[in-house]
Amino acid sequence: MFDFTNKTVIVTGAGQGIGKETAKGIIEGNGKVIICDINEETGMATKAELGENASFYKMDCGDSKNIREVIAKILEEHENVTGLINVAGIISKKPFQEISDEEWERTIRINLTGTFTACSAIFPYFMKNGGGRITNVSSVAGKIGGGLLGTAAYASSKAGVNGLTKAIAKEGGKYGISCNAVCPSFTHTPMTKDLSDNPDQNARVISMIPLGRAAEPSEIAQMILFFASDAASFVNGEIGDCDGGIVLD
C-alpha cells in the first residue's frame, strides 16, 4: 500500500483492468481518485465500488479537444490535484502489411497523442502549484517492436510514449514535475481477453515470459502506484518494466 493521503490523482482508463486496480490502490492509500473513461457504464460502476472519494468524468482519449475540456473541468472542481496516471489505450494487432492509414492514425491518436494531450493539459497547473507526478502506462512492445500482443502501430505508439515520458521528465524536473512510465507485458484484462481465450496464442506468448505466466492487473498497478507516490520522490524519467522478465534491461 502506498500513501496518497491529501492527494487527488486523475487516472485515465480507470473503468476496468489496470486502471481500475490503480484507482483502487489510490483509495486504499487514503487518497482521492478521479476516474476518467470513455465507457460511462464501467466508469460509474468503478466509482460506486470505490466510494465517496472517487469521482467519474467521461473522457474520450482519442479526442484532444475533449481531453483538454475534461481536465480543465476537473481542475476547476477539485483542489490539490497532485498526479496524473495515463492508462487508457488500445491494441492494434494487424500484421504490418495489413495496417491501413486509418488503423495507424487511430492507434497513434489514442495511445500517444491522447497521452501527450493529457500531460500537456495539466502541465501548467503543476508548474503553478510547484510540482506533480505523471505516470504513463506504456508496453514492452515499445521496447521490443511488438510481438506479444500489439504489432507495428501499437509498438510505435508505445515507443513514442517512452520518448515523451523522458522529454517531460527532462523539461518538467525544474518545476518539480516528475514523469515515469510502466511497461507491462501480457496482463489479464478485458483488452487481452481474445488472447487469453485462444489456447495456442496464449501458450506462445506465455512461453516468452521467463516467469511463465501472465500478470494480474493488480501486479502492474503496484509499479504504477509506486511511481505515482512520494515513495518515488527521486525517480524521474524511468521507463520501468513490469513484464515477468521479457526485456531484461
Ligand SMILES: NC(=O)c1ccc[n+]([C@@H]2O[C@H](COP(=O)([O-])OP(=O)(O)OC[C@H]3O[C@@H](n4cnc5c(N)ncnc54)[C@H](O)[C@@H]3O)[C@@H](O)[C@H]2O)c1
Given for the second form:
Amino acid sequence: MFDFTNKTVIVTGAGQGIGKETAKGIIEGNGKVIICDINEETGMATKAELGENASFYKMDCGDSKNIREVIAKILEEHENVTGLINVAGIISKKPFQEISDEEWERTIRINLTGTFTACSAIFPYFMKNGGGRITNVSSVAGKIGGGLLGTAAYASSKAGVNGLTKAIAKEGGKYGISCNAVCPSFTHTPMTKDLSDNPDQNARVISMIPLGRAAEPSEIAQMILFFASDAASFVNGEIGDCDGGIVLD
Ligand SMILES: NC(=O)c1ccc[n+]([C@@H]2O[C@H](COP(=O)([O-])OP(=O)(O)OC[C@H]3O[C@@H](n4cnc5c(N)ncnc54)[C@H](O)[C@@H]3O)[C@@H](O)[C@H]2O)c1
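Moving from the form predicted on its own to the form predicted in complex with the ligand:
Following is the full complex, with the preceding chain placed first.
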C-alpha cells in the first residue's frame, strides 16, 4: 500500500480493469481520486464502490476539446490536485495490412493524443502549484512492436506514449513535475477477455512470459501507484516494465 494522504489524483479509464484497481489503491492509501471515463455506468459504479473520497467525471479521451474542458472543470472544483494517471486506452489487433486509416487514427487519437492532451491540460496548473506527478500506462507492445494482443497501431501509440513520457520528464523536472510510464504485458481485464477465453491464443501468449502466467490488474496497479506516490520522489522519466519478464531491457 502507498500513502496518498493529502493527495488528490485524476485517473482516466478508471471505470474498470487496471484503472479501477489504481483508483482503489489511492483510496486505500488515504487519498482522494477523481475517476474519468467515457463509460458513465462503470465510472459511476466505481465511484459508488469507492465512497465519498471518489468523484466521477465523464471524459472522452479521444476528444481533445472535451479532455481540456473536463480537466478545467476538475481543477475549478477540487482544491489541490497532485497527480494525473493516464490509464484509458483501446486495443487494436488487426494484422498490419488490414489496418484501415480510420483504425490507425482512432488508436493513435485515444492512446497517444489523449495522453498528450491530458498532460498538456494539467501541466500549467502543476507548474503554478509547485509540481505534480504524472503516470502514463503504456504497454510492452510499445517496446517490442506488439505481438501479444495489440498490433502495429497499438504498438505505435504506446511507443509514442513512452517518448512523450520522457519528454515531459525532461521539460517538467525543473517545475517539480515528474512523468513516468508503466508497461504491462498480458493482464486479466475486460480488454483481454477474448484472449483469455481462447485456449490456443492464451497458451501462445503465456508461453512468451517467463513467469508463465498473466497478471491480475492489482499487480499492475501496484507499480502505477508506486510511480504516482512520493515513494518514487526521485524517479522521473522511467519506463517501467511490469510484464512477468518479457522485455528484459
Ligand atoms: N490488459 C492488458 O493486458 C494490458 C496490457 C498492456 C497495456 N494495457 C493498457 O492498460 C490500460 C488499461 O487497460 P485495461 O486492460 O484495464 O482495459 P479495459 O478495456 O478493461 O479498461 C479501459 C478503460 O478505459 C476506458 N476508455 C476507453 N476508451 C476511452 C475514451 N475514449 N475515453 C475515456 N475512457 C476510455 C474504458 O471505458 C475502460 O473503463 C490501457 O491503456 C491498455 O492499453 C493493458
